[in-house]
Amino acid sequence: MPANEFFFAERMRNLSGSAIRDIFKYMGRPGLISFAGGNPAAFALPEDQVADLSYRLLREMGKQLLQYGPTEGYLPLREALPAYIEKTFGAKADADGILITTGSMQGLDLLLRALVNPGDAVLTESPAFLGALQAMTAAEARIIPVRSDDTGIDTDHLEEMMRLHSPKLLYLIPTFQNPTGRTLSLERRKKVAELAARYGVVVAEDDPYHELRYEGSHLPSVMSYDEQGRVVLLGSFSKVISPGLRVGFMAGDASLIRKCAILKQCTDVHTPNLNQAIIHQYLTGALLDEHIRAILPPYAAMMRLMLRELENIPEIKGFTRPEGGLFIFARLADGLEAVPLFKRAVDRGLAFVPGEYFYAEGGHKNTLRLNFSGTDPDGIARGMEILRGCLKDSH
């Protein structure tokens, strides 16, 4: 057998690299404006504060933090999370039902491995977060898309899909959804919890953008309406403190969380102790609230600027109007496609993500996802001018 020939597992057959990660190969081009990623803005990364916390923590308890830690997570952080979850998401949680994860995506991966056999049905809103679709594909799940509209996942269609497919899991992002920026209405949050209980489906409620609200009022989580332990809340500090620290959590039924902890043992043993201790410091002082208050106004201004610019592009026939988060989803005029548009835009110095990649069922070639946190206000204005020019030339 040639040295570079391998017999890959069947699960690799339909698994390809992230389209978004592939787009990152263009990011090194000098002067490229990015509407493509989902990264926090540079001003939202508190490097000096994290440096000071790291120094102090290592001086005071370095031997402990540099040693192996429990798979379930750094105990002070786990004990601090129930109060944070209740305050932020309106849900009750217990430390025994919390597992610290290396980002919230690890929580989804653990749930898929704990619950889903090859060929089992998994439901997801459509369009859906591309990373979640990849994780489902890697788990060899049968992905069933559920329609969504301006108020989130369509609960009538959701019930129909639950009845037809007997799914093991439902995945959704209820607040400022990736890629659309939409928020699931209060009535539908209650309905999702009710349907999960009725049909015995576990809900993976991924809510990393919850605190990035610029308008309107915070809504309680789907988990807050869960009376049977069917909802697992996946949380993350990537968007509000730092994605590089890779600290998230999953909270839910203690017996399910214990199974996920066993799986995590054979994945990465535990999330880095120092990183967890840094997050603990943010939660137990006023640091997190202060940091969020500081970053919301500039984020809001950037989002509103992009929305205003979109209104002046005739070839864009519709777009979402989020109240927070990091994304806007746009629809081009019939007959226009986002992939050729992307190629023209990159040549002129702009990157975004074609929307078709977020649809498990395919199609929707005239959609695109725009992120406003990857540049500054001047970059948003210049990038929208490039987009306007590319669309004008497409006639």
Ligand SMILES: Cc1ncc(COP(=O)(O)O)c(C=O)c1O
Contents of the next structure:
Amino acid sequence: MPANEFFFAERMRNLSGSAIRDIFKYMGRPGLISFAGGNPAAFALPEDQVADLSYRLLREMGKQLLQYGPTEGYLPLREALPAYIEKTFGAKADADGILITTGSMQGLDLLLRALVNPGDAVLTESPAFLGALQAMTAAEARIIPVRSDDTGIDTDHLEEMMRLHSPKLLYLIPTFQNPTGRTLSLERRKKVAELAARYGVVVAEDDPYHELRYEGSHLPSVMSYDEQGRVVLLGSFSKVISPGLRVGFMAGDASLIRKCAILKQCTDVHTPNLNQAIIHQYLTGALLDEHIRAILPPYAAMMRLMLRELENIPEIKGFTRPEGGLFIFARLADGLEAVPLFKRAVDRGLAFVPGEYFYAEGGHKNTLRLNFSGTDPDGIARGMEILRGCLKDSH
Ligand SMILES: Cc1ncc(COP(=O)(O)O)c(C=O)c1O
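Switching forms now, from the form predicted alone to the form predicted together with this ligand, please provide the structure.
Full assembly next; the chain just shown is listed first.
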């Protein structure tokens, strides 16, 4: 057998060679303006605060934090989360039904592994977060896209798909969705909870952008309408504090969460103690609220700037108008395609993500996802000028 030849598992078949990799290979180019990522802005990362907290925590309880910890999570954080979940998501949770995860991405992976056999149906709103689609592919799920519109997942289509496919799981991002920025309406939140109970489907409610609201008022989570323990809330501190700390949580039915904890034990044993203790500090004092209050106005200004710029590009025929989050989704005039546009834009110093990659069913070649937190206002203006120029030259 030649060197470097491996017989990979079946599940790797659809994971390698994705076209999106081609996109990310351009990302390191010096000077590139990126509308492509989903990273928090540099100004939103509280490095001084985290440095001070780390120093204090290690001085006060270094021996404990540097030791192994419980798989379920650092107890003070688990105990602080029910109050945070109630205040932020309007839902009830107790510490027994909470598992601290290494980012919310891990929560989805654990849930998929706990519930889904190869070939089992998993429903997802379409378009959907690429990382979630990858996790479903890795779990060898049969991905069934469900239509969505300006107020989120289409609950009539959802019911039809539940009836037809008897899925194990529904994945959705109810607030400032990735990639569209759209928010699921209140009526539909209630309806999703009702359908999940009626058809016995577990809902993975992934809500990392919830607190990044720039206008309108907060909506209660799908979980808050769940009376049968069918909804698992996937929470994350990546978008409001730091993605590098890798702290998230899953909250739901205690017996389901326990199974996920068993899987986590053989995955990474536990999420780093120091990082959990830092997040705990944010939750117990006023730090998180203060930090969020400080980052919302500049994010809002960046989103509005990008929206204004989009109005001045004739080849863009429509775009979402989010009330928060980090993304805007745009549609090009018929006949124009985002992948060739991306190639032209990268040569001129701008990256974004063609929207087709977010559709498990393919198509939608004239769509693109634009992120406004990966650069500064000047970068947004220059990037939009590049986009305008590339589209003008496409005639
Ligand atoms: C919808 C959604 N879920 C989860 C994540 C990942 O979150 P975490 O860093 O907590 O794993 C992202 C990041 O882009 C996201 O957009």
